[in-house]
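A lone chain, given as structure tokens: the form predicted alone.
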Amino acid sequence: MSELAADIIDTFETPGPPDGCFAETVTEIEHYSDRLFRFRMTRPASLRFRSGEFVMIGLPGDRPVFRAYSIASPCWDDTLEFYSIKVPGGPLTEHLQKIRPGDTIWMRRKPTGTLVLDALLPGRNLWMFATGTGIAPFASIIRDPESYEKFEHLVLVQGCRQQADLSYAQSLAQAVPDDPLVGELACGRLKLITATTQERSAMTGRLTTCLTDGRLEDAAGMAIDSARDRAMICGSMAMLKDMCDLLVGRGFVEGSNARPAGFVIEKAFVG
């Protein structure tokens, strides 16, 4: 369960799939550590979503708990991928982390969210700031051809506690060049920058600290400029607040689906 997927919980007293839900089948699971895993499941033929949106998912039961999960696969993919943290005793992830291929997952029918390209004004470079499993919506965006049509460069920045927590992001970045749809588009245009807070690495410190002292921009080989750049933020509440303050201080204006601007955050996960 993502530390971002805060307190969006619905319960249903019904033995079967609730009205407005799909019943989908788990097809693949990969455990990165005792804290993190990803899984794939079948995609409903009628589902349409924009890369970066999230859905509510849960497990079958008499009183199932549903929580918000960003879709990590791009909008064109024929399966759905999700990236999750394991929460000991969590009402959903205590059981979700034990799923196997063939198991059933319930998913509510309507995707939504603010981390979409439509909420940003046209720009040259797209910066994506994530902590922990907040990288999930960006995993979708960096595999969407539209991202490379709208921006010259994509900079994906992830902060985690330890280097082992960066495995998912690193595997994504390594796989994108070989992607049959976006591989050529992403060549030389996608950059992954990582930082850790509880273990020494090439970049150690909170993302906001690394931005303030210039290390993020040095690693990207470019400065963040509100006149030409756009940004997306997804992570812990503390990071969201501090990163928003930093961007606003640099002249960025927060946007939305209704009023596109310079940066967006995923408010649904702030609790």
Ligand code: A2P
Given for the second form:
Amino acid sequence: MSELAADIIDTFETPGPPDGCFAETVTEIEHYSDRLFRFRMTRPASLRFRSGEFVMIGLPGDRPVFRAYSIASPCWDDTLEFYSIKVPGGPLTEHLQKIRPGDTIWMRRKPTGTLVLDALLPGRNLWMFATGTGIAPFASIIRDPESYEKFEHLVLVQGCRQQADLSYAQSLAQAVPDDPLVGELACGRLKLITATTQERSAMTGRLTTCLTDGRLEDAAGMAIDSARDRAMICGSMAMLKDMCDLLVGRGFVEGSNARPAGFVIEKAFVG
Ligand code: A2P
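Next block, the form predicted together with adenosine-2'-5'-diphosphate, ref. the form predicted alone:
After this comes the whole thing, all chains and molecules, with the earlier chain placed first.
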């Protein structure tokens, strides 16, 4: 085959990214179950983001489907990590779950999001409530030194259906003490609390139930106090609504990038 023909076929097989997109390379994949996986990819040199923000990612193709994904790695990291659900028949995740190291992923250039420290007023403890893959933005925040500069304690709370769904959070929490940047800072100041709804565990029940009946604060060894504490929530629409109602009922005020306040929310990626 002539060089020109090879070039043409190459161009055909791997179309260039649309305007405003980076083309990055997958470096690592870890499957936790038939429902959950994480992957890493190269980071564009020009990408700047704040820990907790999300980007739109898609796979190369004529009609690429882009979905919002929280960046699960902290803003200082050389590579980008993402944590994803596998939705059977899902327009993106059905294909994304099959990626291998060396594959290309397209990523729109502009990161955004409200689960950022800037959207919260200064406070004492930071509570992060996640269900399912809603833990991804918090995986970034707990690995950012700024979080420990701004807050005395970080409490990461994850609710899932089954214990196996908690593997990602558990391995994150286990790895933090050895993290060269935040390991020392996080010592005795980061707490992971987990709950399951469809399998018995140390804490069984929805996060909303565990907050209401006091088990969550008991497990954390501290009470949530809207006057001094700050919170972030990431999960399904129903979970966001119910958690919001609970926090508002406890005196928390919702904030945004433009108007920092007591808590912020964001819908977790689902499709
Ligand atoms: P449940 O099993 O009772 O529905 P999913 O995997 O569907 O995204 O759910 C993740 C976790 O979020 C599950 O444990 C689920 O509990 C829980 N959940 C679903 N809706 C709510 C809600 N409104 N408030 C709190 N937790 C919720």
